[in-house]
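Starting off, we have a lone chain in the form predicted alone, written out as C-alpha cells.
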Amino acid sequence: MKLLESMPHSVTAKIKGLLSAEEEELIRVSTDLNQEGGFGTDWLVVTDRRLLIVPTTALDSVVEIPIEELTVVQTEALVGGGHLTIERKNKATVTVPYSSSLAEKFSEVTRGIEQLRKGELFLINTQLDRTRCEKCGKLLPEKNGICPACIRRLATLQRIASYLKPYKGHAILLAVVSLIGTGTGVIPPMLIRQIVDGVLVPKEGNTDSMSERLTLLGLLVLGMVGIRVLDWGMEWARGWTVSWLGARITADIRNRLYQQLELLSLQFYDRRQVGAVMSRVTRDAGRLQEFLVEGLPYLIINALMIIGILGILFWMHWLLALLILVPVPFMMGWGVIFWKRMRLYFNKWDQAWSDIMARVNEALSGIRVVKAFAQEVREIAAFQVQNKNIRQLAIRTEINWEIFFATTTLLTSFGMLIVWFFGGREVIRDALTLGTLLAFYAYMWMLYDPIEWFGEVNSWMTRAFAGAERIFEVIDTPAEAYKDPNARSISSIKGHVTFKEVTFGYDKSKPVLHEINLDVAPGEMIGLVGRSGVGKTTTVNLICRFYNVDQGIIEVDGVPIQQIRLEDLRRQIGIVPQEPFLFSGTVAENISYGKPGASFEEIMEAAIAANAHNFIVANPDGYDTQVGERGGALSGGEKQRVAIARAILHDPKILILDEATSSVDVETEKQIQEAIARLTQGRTTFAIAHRLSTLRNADRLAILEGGRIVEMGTHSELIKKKGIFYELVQLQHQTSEIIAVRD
C-alpha cells in the first residue's frame, strides 16, 4: 500500500533524477510548512532505500537520508502544528514541519519509515480522512464529505432524473401541464389590455356602439373567466403530479439507500457515525424531495415564464422592454450576495441544531447518571448556552431577511418608476396605447418575481443537490461481495476451521493479529483467552467474515472464505454476542430471527433449550411479551438466554460465543451454561470468557498476547505449564478473594 501524492513537473523531475531505477516509491507526500516554519510547499519522499526531503523553493538543496542510518523517527505536537522528527546514527537530528491539519498523514508517515526501519512489513493507512475539498480547498462541512461548491449540478441532476424511467407518463404529463400552465400564465394581461383599449378607452375611429362595447367586454372577462379556470385546473394537475413524482422518486432513491446500507461492510459503519449515515436517509433524502416538489417546478415553469414574458414585452415595445431590464442584474447581484451570507447562517444554523439535539440527545439517555450526580443545574445550565447560540443566529437571520426585502422593494420601485416615466411619456406622445401601458406593468411584477428568488432557489438548489450526492457517495460505495459471481455455493459445512499466517488490522497501519495460525477440528471448541485488546473478538469477526484479512487465509472445510458466498457462510455462523442485541417485537419474533418462518413449536423447543421458556411464561403474554427497544424490558440474563435460543433455532454449523455470562448472577450463569452445553454440542465453537473458569470444558484454549497466539493446549496442561494462561487465572482468583473480603 502506497500514499503517493500527486508533485509538480518541476519537484517530479527533481525526483526522477536522484532515484535509480530499481528504487520503488512508497510514500510522496507534501508539507505545508517550510524548513523556516512559514507557509510553504516542501515535499517528502520515501522509498525502499532512502529517504528525501525536497524544499520547492530550492531543489538542489534536498537532503537524503539512507533508511539504515535511521534511529528513531517520531511525530511531536506543537502549538498549531508539528514536527516530523529525524533522529540519525552520529548526525544532527532533521525535522519536517507541518500544520495541525496533516497531522494524521504525518502519523501514517510516521508508521511507514519505521516498518521500514525495523524491515517489518510496510503497511500504512492510504484512505486518509478528508478535511478540505480536493478540487477548491475548501473546509468541508464533515469528514470525508460532500463540497458543496463543487457540486456536479448537471450531472446529479440528470442521475436523479435517471430515476423518472418508471414513470415516463406522468413525466410527460407533467411537461404538458406546465406549457400550458405558462400559457395560462401570460394571457391575462393581454386581456387587460384589449379591455382598456378597446372597450374602456377605445381609439379614436372607433365605431363600436355601446352594446358592441359590454358585449365585447362581457365576453373578455368571460375569458379571464376561464383562462382562471383553466389555470387553476393547470395547477391541480401540476401539483398532483409533481406530488406523486417527487414522493415516488425520493422514495425509490431512499430504498436503494436503505437497500445499501444494509449491504454495505462494517468497515463502512466503523468510519462513521451512525447519526450521521442516518441523515442521509432523513435530512437529506427529505431535502431532495423538497426539491423535487416545490423548487424543480417553480424553477421550470418561472423560467418558461420568464422566456415567454420576454418575447411579449419586446413584441409590444423593445425599448420600454429594455428599459424594465435595468434593474434585473442588480436584483440578481443582490440576490446572489445575499443568499451566499445566508448560506453561512444557514449553515451555522444546521450545525447549532445538531449541536443542541446531540446535547439534548445525550443528557436524556443518560438522565440516570445526571440525576445520580446531581448534575441538573450543569445540564440546565449547558443547554441554555446553547440555546443562546441558536436565539442570535434566528435575530440574525431575520435582520437578513428584513435587509433584503427592503433592499429588494427599492431595486423593484425603480423598475416601477421607469415604467410609469417612459411608459407614461409614449401614451402621451401616443406612440403607447394605456392598455399596453398597463399590460407593461403586470409583466414587470411577473418578470420581478422570480428574480428576486433567483438566489434563493439556487441555495435550495446547492442544499438539495449537495443531499444528493451524498446519498450517491453511499449508493456508489462498493458493498460486500454478496454478488460474487466466482464464490461457491456451499450449503452445508462440516465446521473445519483454520487460520493460516493471518494478519488483520482495523487501520490497515496497525495490525491487531500478526500470523495467526490455528487449526479446528470439526465439533471442536476452542477458548480465546487473553487481555482486553488482544483480538479476542477480531479473530471470531474474521470467521464471519465482517472483516477481510490483510495477510494470510482462513478457510472453512478447506475453502478460502473469500470462495464461499457470504449468505453461506453466514447462513451456517450463530453468534452469542456479549451484550446480546433484540429488536423490537416480541420474544417470539425475536427467537425466530435467524430463521423465519418457524413454527411456534419449533421457537418454544429452542427457548426450552436455552433455559429461557420458564421465565418467558411467566409474563403474562407469554413469548407474545413485547421486549421493547434493544430488548429493555427484559433483565441481562433473560436477554443473554433469548439470544441463546435464537442461536439454536439458526442452529449453526459453527458457533460463537462472545463474554456470553459476563455480567449476569450466579444462578443465570448456571442456567446459560447448561444452555451453551446443549448449544455447542456437535457444533464447532469458539468461546471467549470473561470468568476463565467457565473455559474447563473446552477442548483447547488459544492465549492471545499482543495479537498472537503465544500459548495453546487444555486447561490443565495450560495451569501445569505455569504461563501466560496461569497468570491470568491466579490474577483472577486474586480479585475474586479481595472483592470476597470486602463483601
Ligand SMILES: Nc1ncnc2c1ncn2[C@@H]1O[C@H](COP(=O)(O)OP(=O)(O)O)[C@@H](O)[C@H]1O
Contents of the next structure:
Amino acid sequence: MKLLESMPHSVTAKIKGLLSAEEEELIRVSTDLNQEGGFGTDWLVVTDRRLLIVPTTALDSVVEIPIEELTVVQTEALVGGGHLTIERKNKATVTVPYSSSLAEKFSEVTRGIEQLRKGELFLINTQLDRTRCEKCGKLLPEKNGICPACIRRLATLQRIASYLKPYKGHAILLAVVSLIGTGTGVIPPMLIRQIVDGVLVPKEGNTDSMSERLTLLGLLVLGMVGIRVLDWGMEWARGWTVSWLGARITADIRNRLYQQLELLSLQFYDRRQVGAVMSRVTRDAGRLQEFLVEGLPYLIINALMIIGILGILFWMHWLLALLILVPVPFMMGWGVIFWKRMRLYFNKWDQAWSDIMARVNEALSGIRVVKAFAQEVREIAAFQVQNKNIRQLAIRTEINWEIFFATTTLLTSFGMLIVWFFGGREVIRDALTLGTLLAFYAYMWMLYDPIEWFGEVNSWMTRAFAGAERIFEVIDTPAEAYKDPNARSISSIKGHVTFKEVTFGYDKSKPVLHEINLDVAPGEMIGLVGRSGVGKTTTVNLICRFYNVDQGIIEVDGVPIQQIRLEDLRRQIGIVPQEPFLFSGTVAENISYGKPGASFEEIMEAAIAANAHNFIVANPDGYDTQVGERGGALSGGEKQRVAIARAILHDPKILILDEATSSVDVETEKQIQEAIARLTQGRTTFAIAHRLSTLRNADRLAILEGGRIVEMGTHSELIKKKGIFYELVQLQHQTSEIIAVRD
Ligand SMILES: Nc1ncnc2c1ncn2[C@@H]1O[C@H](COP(=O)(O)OP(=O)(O)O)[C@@H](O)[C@H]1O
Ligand SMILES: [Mg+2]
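Could I see the form predicted together with the ligand next, after the form predicted alone?
Up next: the whole complex, starting with the chain shown before.
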C-alpha cells in the first residue's frame, strides 16, 4: 500500500529527475504549511532509500535525507497543527509543519517512515478519512463527503443526462413541447397590445366601421383562446413527459445504486454508517428526482422565456426596457443574500431533525431499558428540549419567508412605478402606444417572477447535484471481484483449507492477524480458541473472502481463494455468524434463505438437525411464524438455531460456526452438539466456541493470542501440555464451580 498524492507537473518532473531507476516511491504527500509556517504547499517524498522535502516555491533547494541517517521520526502536536520532526545522526533536525487537518495523514506517514527506518514491513493505512475538501480545503459536510462548493455541475449534469439515452424519443418530445410552450407563453401580451391599439383606441384616420372593429376584436379574442388552449396542451404534454422521464431516470439511478450497494465489499460498509448509506437511496435520489422533474425544466423554460421577453421588450422600446431592468440586480442580490441565510436555516433544520429522529429511534428501540430504569420522564424532557429547538427554527424560518416576500414585492412595485411613470409619459408624448405600455406591464411581471426564484433554483441545484455526486461516488466505488475474468470456476470442492503466512488488519497499519499458518484437511474439525477480540471471527471472515488478506495466501483445495470465483467459493461455505440475522418473514423463509425453492421436507429436516423443529412447531403458526424485524419475536438461542438450520440446508463443504451455541442453555447446547457432530461428517468445520467443553469433538484446536496461533493440537494434547489452553480451561472450571456453589 503506497500513499501517493497527485502533484503538479513541475514538481513531478523535478522528482523524476532526482530518483534513480530502481528507487521505489512509497509516500508522496503535500503539506499545507511551508517551512516558515505560512500557508504554502511543500512536498514530502519517501522512497525505499531516502526522504525528500521539496518546497514548491524553491524546487532547487530539495532537502535529501537517506534512511540510514535517521535516528527518530515523530510527530509533535502544536496548537492548530503539528510538526513532523526528523532527527538525524550528527546533523540538524528537520521539521515539516502541517495544519491540524493533515494530522491523521502525517501520523500514517510517520509510521511508514519509522517502519522503513527499523527495516520492518512497510504497512500504512492509505485510506484516510477526509474531513476537508482536497480542492478548496473547506470542511466537508460529512466525513468523506462531497464538497458542495466544488461540485462539477456540468460534468454531473452530463452524467445525469447520459441516463436519458434509453429514452431519446421522450427527451426530444420534451424539448419540442418546451420550446412551443415557451413560444405560446410569450404571445398573449402581444395580442393585448393588438386589441388595445388596433381595436379599442381609434387612431386618427382609421376609417374601420364599428362592425369591422367588432369582428377584429372577436378574432383577436379567439386567437387568445387558441393560444391559451395550445399553451395548456403544451403544459400538459410537458408535465407528462417530464414526470415520466424524471421518474424513470431516478428509478434507473436508484436501481444502479442499489445493485452497487449489494455488490460492494464489507470494507465499504465498515467505513460508513448504514444510516448515511441508506439516505443516498432515499433522500439523495428523492432530491434528484424532484430537481429533474421540477427544477431543471423550470430553469430551462424560464431561461428561454427571459431571453424571449427581453428581446421583445427591447424591440418595442429599448429605453423603457432598460428602465424596468433597474430593480433586477437588487432583486437578484436580495435573493442571493436571502437564500444564503435560508441555507443556514435549512442545514440547522436538517441537523435538528436528524438529531431528534436519532433520539426518538434510540429511545423507542431501547424502550425496555428506559422502562426498566424508570427514565421515561427524563426521555420526555429531553425530547421537549429538542422539540423546542425545532419550534424556534420553524418560527424563524417562517418569519424570514415573510420578509423575503414582502421585500421582493416592494422591489417589483418599483418596476411597476417605472412602467407607469416613464411609460405613461411616453404615451402622453405619443412616443408609445397604450397597447405597448400594457404589453410592457404584462411582460414585466413575467420577467420578475422567475428572477424572484433565481436564488432558490441555484441552491436547489446545488443540493440536488451534491446528492447526485454522492450517488455516483457509490456507483464508482469498485465492487467485490464478482466478475474477475481470471477467476476459476470450481463446482465442487473437497474442503482442504490452508493459511500461509496470512497477515490481515481492518486498518492496514494495525494488523489483527499476524503470519497465520494453518493446514486443515478435508473433513477435519478445527476449533478456534482465544480471548474475545483476538481475531477468531476475523479468521473465518477471511475464509469467506469478506476481506482480502494483506499478506500471505489462503488456499482452498490448493487454489488461492482470490482465483476462485467468488460465487463458487461462497456457495460452498455455510456460516452461522456470531450475531445471527433473520429477515422479516416466516421461519421457513429464513431457513431456506440460501436455497430459495427448497421443499418443505428439506426445510424441516434442516430444522430437526439444528434442534429447532420442536420450538418451531410449539408455535401455533409452526413454520409460518413471522419472526418480525430482526427476528424480534425469537429468543437469542432460537435465532441461533434457525441460523444453524439455514447453514445446514445450504449443505456446505466448509462449515463455519462462530459461537453458534453461545446463547443457548447447556441442555440445548448438548443436543445441538449432537446435531453438529452429525452435520460435520464429511465437512471441513471451523468452530469457535465460548464454552471450551463444546470443542471436545474437534479434531484439533488452534489457540490464538495476540493475533498469532500460539498452540495447536488435540484437546487432550493441549491439556497435557499445560499451556495457555490449559489455563483457559482451568479458569472456566473455576468460574463454573463458583456458579455451581452459589446456586
Ligand atoms: N469490521 C471491523 N472493522 C474494524 N475492526 C474490526 C472489525 N471487526 C473486528 N475488528 C477488530 O478486530 C479485532 C478482532 O476482532 P474479532 O475477530 O471479531 O475477535 P473475536 O472474534 O476473536 O472476538 C478486534 O480488535 C476488533 O475490534
Ligand atoms: Mg468473534
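For clarity, every value in this text was computed on a predicted model and none was experimentally measured. For clarity, a rigid core is taken as the largest C-alpha set superposing within 1.5 Å between two forms. Residue numbers count along the first chain shown, from 1.
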item: Gly80 C-alpha moves between the two forms by 2 Å or more, core aligned; value: yes
item: Threshold 2 Å Cα movement between the two forms at Arg708, rigid core reference; value: no
item: Rigid core superposed: Arg378 CA moves 2 Å or more between the two forms; value: no
